[in-house]
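Here you get one chain, nothing else, as structure tokens; it is the form predicted on its own.
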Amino acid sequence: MTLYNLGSINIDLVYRVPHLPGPGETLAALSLSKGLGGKGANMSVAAARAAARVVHIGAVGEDGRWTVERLTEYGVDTRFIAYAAEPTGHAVIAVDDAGENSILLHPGANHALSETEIARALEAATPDDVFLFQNETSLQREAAQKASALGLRIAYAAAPFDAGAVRAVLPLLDLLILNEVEAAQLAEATGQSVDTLPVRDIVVTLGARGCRWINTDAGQQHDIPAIKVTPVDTTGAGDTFTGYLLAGLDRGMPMEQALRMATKAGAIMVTRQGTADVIPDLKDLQDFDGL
């Protein structure tokens, strides 16, 4: 099976700071690093490192050719990454000593992909495959509709959160992944609790408390506890979780087993500083003594 991921590709500029800046504050950074990022790229790298076959659908500018090369090095199929006139998307990320972050995004080429390019990428897709997307690209609903019409299972990470974007794709979804804050925002926007949404499987990440899997067909909830670690940088942890979850399901794991693997990968990720370039692989999970 193949995971087709419509996802952002960003150049991450990560500034280590003594604390996250407040309104009007000028703050000197302690260090600066540059690397591959974007929620979509992070998810593709995580799924590939978890042994899934991943086809990334996205766009970069001429300044982002190195990001495509990096994705290829990590085992991602990059044949359907387009080159746009716009510059590559980028993120300015501030990370404090507690590992918390503040992120400023510029979409750039992530919003330049065409429906024709998406359709071309999905030409070889079959009903055995999975389509994954999030909110850092354009054409999310159009792409999800195309994938759904082809019979793919549709998975959606509802971040960065946008109530209108979520409502537009809810009828197409088989799997919805969101964090606790996003779940509360969605409940407020729709006027209904998350466990009553018309999506069969819903996963709500709960930070240091783990995650909750809601199966609406059975009307059941299952909580998966977190693994206690000392966080260094929480950037990309949710994306790592999502990529590993989809890879586990792609390998035929039951949902609970895939969630436990994803939880372990996310726990390792928060102990590392960086984004796509430091996402753990399966050997890291085997060597990790957190379980």
Contents of the next structure:
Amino acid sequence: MTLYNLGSINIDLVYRVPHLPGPGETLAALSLSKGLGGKGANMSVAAARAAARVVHIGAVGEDGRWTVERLTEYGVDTRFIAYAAEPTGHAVIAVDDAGENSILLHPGANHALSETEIARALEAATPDDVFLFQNETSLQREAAQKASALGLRIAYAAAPFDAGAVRAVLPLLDLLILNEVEAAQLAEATGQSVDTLPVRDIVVTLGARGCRWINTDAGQQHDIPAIKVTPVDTTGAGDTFTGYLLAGLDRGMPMEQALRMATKAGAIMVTRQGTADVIPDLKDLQDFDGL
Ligand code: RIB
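Next up, the form predicted in complex with alpha-D-ribofuranose. The previous block was the form predicted on its own.
Once more the chain from above appears, this time first in line as the rest of the complex follows.
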């Protein structure tokens, strides 16, 4: 089975800072590093590291050839990443001593996809496959509609969160992943609590409390506890969680087992500085000794 991931590819510029800058503040960074990122790319790398077959659908500019090469190195099928006239998307990420971040995004080529390219990427897809997307590219609804019409299961990681973007794709979804603040915002926007949404599986991440899986078919909820770690950088941890979850499901794991694996991968990720380049692999999960 294959995971088709329509997702952003960013060049991440990561600045370590003594504290996150406030409005009007000028702040000297302690260090700068540059790496592969983007919620989409991070999820593709995580899923590939968790042994899924991943086809990434996205776009970069000429300045982003190295990002595509790196995705290929990490085991992602990059044949359907287009080269656009716009520069590659980038993210300016400030990370403080507590591992918290603030992110400024420039979408660039992530918003330059065409429907033809998406259709071409999905030509070989079958109903056994899964289509994943997030909210950092253009053509989300169009692509999800196309994948749904082809019979793929549709998974959406609602990040960066925008209630309107979620509502636009809600009827197409089989799996929705969001955090508890976003779940509350979505409930307010739709006028219904998340456990009554027309989506079969909903995963709400609860930060240090783990995550909750809501199966609306069975009307059941299951809580998966978090693993205690000392965070140094939370950037990309949610993406790692999602990539691992999708890979686990794709490999036939029951939801709870896939969620436990994803929780472990996310926990390891917050102990590392960086994004796609430092996503743990299955051996790291095996060796991990968290609580
Ligand atoms: O979730 C982390 C990601 O958000 C970063 O890699 C950055 O590129 C932004 O997309």
